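Only one chain is shown below, in structure tokens, and it's the form predicted on its own.
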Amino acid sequence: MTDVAVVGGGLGGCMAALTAVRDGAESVRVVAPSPERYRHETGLIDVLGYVPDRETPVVRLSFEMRRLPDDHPYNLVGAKVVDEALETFDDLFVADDGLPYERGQSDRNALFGTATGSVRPTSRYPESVSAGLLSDDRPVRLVGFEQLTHLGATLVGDRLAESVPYDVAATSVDFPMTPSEYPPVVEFARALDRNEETADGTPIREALANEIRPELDVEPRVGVPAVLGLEESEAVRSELETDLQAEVFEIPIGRPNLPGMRLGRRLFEVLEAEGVIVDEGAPVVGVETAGERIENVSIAEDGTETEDTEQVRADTYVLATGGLAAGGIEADREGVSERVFDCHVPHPDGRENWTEAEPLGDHPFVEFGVNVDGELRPCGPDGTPEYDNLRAVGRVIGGRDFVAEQSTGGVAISTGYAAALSALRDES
């Protein structure tokens, strides 16, 4: 028997599992995690970037969070819990030897340039991007790689130069290897991890520095696409900085996104160290309920329920499977549903009402997810909890466009933390 079983292994699910085991749960299990989902994550922890009816980024987080609707996840769990959850993340990653993170000053967002040249507000960020802070008034040079179309350095540089009061130079160089796959992001990272030799016998880290160095003028910091290693990223970046005599920072460039993959790897390393059982690659294929409680879930590595299917019994379950994009919410001709426990998902009647006519309009489908009460229990159409021992976290919760308001990371961390505390309260 498990105290807490987390279904899904995104940021919210990992935070729920970690909080539960650190706060007294004797046994915690993560089932049906999808490490691949971290390929879609930037690695930046956005708490609240934008609010409705305002085009400028949020600066003071606590002030704007208090103005959110009462049913927003931040207000459901409460400001105190949000602060505690973010402090827990900071305790894990700020100054972490494996994957160090930094945070904005006080409760203010930090601003970074993106791979499209736009400005992105974020709250926590890996050290590998920190030299790219837009508040840093030193000149910068952006360097793209010819074999990688994710970052058009000149275009990005021109756009950023319109937003900052310092010089932004840009150029592109050849990455010193011929890729065998596309996009070559992971291939480049693996080669840098191992410091493989190039065709002329030069270690690839040195060869990359040799490509970049002639392009530098007086810039004390250099931004490159986020490909600087997966397992040895800090060592790769440090060596480049030494060779170039400049600070080097990465620019997240989209899928596959290495900073997100690094975050996922580190989270699972921490879970393993804390004694959490992780069932990788074993999706939920069945659920057994009794009245208003979930009795067990069945998992199978091949996704098919058989006589050998394993049953996972737990006192409390945490639903952390993500929203539409992650597959936690499904939509078809029959309607919209939550994939694992078949919880109620409010949605307009008629598929024609799921979208707006304007491509960039406020599409209803982006808010599809389960409704939850103050304990994060998914609720039915009448507003009462569907199961007493189920909590929902992250983007499987509906009613908000977390991507537009740039709050996905903060909501995942806060609801994961709160769900674990709620589950442990029930047990006691």
The other form holds:
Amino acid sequence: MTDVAVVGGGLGGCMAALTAVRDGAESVRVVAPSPERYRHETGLIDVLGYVPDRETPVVRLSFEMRRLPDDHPYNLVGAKVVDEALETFDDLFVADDGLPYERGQSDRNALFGTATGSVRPTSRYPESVSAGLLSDDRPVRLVGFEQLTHLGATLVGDRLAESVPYDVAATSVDFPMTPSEYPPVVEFARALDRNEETADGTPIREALANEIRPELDVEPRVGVPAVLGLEESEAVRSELETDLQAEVFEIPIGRPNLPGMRLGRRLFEVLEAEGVIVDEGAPVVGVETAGERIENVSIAEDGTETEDTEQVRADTYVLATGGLAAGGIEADREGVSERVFDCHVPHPDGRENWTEAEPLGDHPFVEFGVNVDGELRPCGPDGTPEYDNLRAVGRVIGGRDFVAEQSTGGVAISTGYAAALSALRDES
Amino acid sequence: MGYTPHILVIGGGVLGTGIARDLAIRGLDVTLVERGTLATGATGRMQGILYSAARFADSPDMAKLVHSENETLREIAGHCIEDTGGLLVSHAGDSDERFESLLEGCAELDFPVEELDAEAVREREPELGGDVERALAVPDAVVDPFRLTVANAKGALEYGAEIRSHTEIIDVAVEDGTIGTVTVRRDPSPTGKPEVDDGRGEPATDGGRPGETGTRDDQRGDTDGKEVPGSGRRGAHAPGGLDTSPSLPDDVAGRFERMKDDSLDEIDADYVVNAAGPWAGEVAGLAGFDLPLSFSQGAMVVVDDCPVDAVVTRWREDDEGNTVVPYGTNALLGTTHRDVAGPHDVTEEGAEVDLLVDELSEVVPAVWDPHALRSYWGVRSWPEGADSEHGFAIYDHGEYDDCWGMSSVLGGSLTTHRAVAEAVAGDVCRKFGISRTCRTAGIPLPGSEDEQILDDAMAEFDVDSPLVRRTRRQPGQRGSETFEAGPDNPVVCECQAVTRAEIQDAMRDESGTALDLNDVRIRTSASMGECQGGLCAHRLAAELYPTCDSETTEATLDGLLAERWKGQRHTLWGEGLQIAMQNYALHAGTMNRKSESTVLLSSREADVSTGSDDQENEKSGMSGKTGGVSPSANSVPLGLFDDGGDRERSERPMWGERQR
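Let me have the form predicted together with its partner chain next, following on from the form predicted on its own.
First the chain shown before, then all remaining chains and molecules of the complex.
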């Protein structure tokens, strides 16, 4: 018998599992995680970037959270729990050996440049991007790679230069290997991990430094597209920094997003170390309920019910399958549903009401997800919990545009943490 | 030596260009004007089917016309047609009577058709649904309407016609019961393209006198190859409504542009043929006439795979949502018929998309698996009261409005356009007592022998066909080696495997003036795959830089994404909606393109402009700062944010320590 079964393994699901196992649950299981999800994650932990009616980024998080509506997940779990949850995350990863994160001045947002040259607020960030802080007034050199069109360095550099009061210079160099596939993001990272030799026998980290060095002028920091290794990223970056005598930082470039993939890998390492059972890759194929409770979920390797189908029985379940982007919320032409437990997902009638005319408009579909009560239990249309022993975390929760609010990471961490505590309270 | 009448043809669709070609071959002076680029009105927004006569077996006159035109077009325009064949399929429960009468009609008219039983049908098209009982194999085919239209235009050029695109009729004068001067306005810079003939096509001549060969897009007259400064600017046509001339407000810049450009021109033709299709009523309206036209709108859905080889049509009474057209690597689901008041009355609704998917997933269940990429709407027009939407009529304003000098063509179709053009040209010739016969059915269209001629004409008229580009990029075809991905040629759009070299080739046509990503898209098909630009649009934009400044780059990126979104909006469910959400997360989240852009002020600048530091969150809208960054409502003092102060700076390399 499992105490807590977490369905889905994004940031929120992992936080729920970790919190549960650390706070006394004897048996915690993560079922049906999809490592693919982390290819979409930036690896930057946004807590609150924007609040309604203000165009400039939030500076102080705790100050601005007060402006959020009562049904915002932060207010449902309470400011104190949000703080605890973020601290828990910080304790995991700040100064982590494998994947150090920074929290800077933890209650103040940090600003970074994006792959299109915009300025973007975030709260916690991996050390690999930290030298790229825009709220640090030293000059910057961006170096793009000719073979990687994800970062048009000169455009991004010039756009950033328009936004910051110091020099931003930009150039592109050849990445010292011939890609065999496009986009070569993971291929480049693997080669750097293994420090493969280039055609002339130079190790690739050194060869990359040799490409970049002539481009450097007086800038004390150098930004490159985020391809600096997957497993050995700290070693790769540190070797480059030594070779270049400059700080090196990465710029997240969109899918596949290495900083996000690194976070995913590290989270699962931590889960394993804590004794959480992870059923990799086996999707949920069935759910049994009795009255107001979920009795068990069935998982199967190949996604169809066979003799190998395994039933996972747990006291409580955490729904962490993600939103529309991750497939936790699904839509057909008639309506919108939650994939695993078929929880109610409010949505406007008529598909024409799901979108707005502008590509980045305030689309209703962006807010698709389950409604939750104060204990994070998904609720039916009448506002009562669908199941007594089910809680939802992260992006499967709807009702708000967490993307534009730049709060997805903080919401996942806070709800994951809070859901685990709430589940354990129930049990005891 | 006799007098050669000068005919003005209005409308650059397949019909207008067909009429221009016919008249030119008969030896008349012809000028054709088109408001936009060729084939971008009704012609380019239909299903592109060359109909077989069998479909009209119940109306023998139309059937005979379609039969001969189907054969004629195959002879003269085979290079614009893909001979996919067609199947008219009947499901269990569909009216036997209707299918039988189809068979009888074909037999009576002696049309070559082949009846197939269920097994034989499935052998040809394994993806057809289980309900198919029988089918008729008919000589339907897929036409590339863009190439056909350009081939017509090139054919007209070869016989001395003048083709002027981006030229809009703004007035048709009527004097003493006769059509007088027609005033046109040349769009000074339609999509930011260079305005001079670049030598790719026929040499431009001195002012477009009727009868002279000319290919000019414009009437400027400066054909010496020099460009008027600023004339390449996009002006009010910039995507996102952004004016790209930075120093002048929109209206002032516009007025200045017009004065300088002298874009108005007058054409005194002997006769005017109004072939503006669904927009013919607007043209007639300029002369004060009404046209008896009926209109309907039709939706089409593009799906991300092609489950059929032939044009498959379910043969039954209700003809909405009954056709799947193989279109390169995509399939096109069509179509609907909703009466509308005119071309401006088209309303795009998800319900029509649903109807197409519902109906056609019965015919080809596999349309359900590949996801719907996009939808678009076209508008058709036909003479009021005609038996079918395929009918046509010549509306002589001399007869109906007592005004000599203009006829409007009502209706017509892709399949019958040549015959309609023949009728129109014959009618015009009769008016001038000219008795030359039509020769268009016997002269192959340009490019029949050497397709390069048509490729060049496509470039000359700046028309691109998404269908052709895909086939041109097949291995062994022209340009395929240079465009192939390799060490020095990275991929910019993964879905469609479009490389940097291709993007740059598409940009080069523009001679480095203002560029438009939508043009690059049409030329390369970049951003037209599964992600609909989500993963690549910003990367395409970056390729334009620094040829374009960053403002223009950003504006044209917004324009591309808006164009992509318009087509996506009505087909968003399932995987399509999932991808749309991923795109939103990338653009609004990771790249923060939704928020207002933020400008950071240095501590010194912030100190100058603000006083105390409590309420730091309230002081984002300050002003009065000095220095390189312009103050704006989006300025924030950099010092308020996390500066990484907790990190151990002592380990960092010190300034100036770098070794070389």
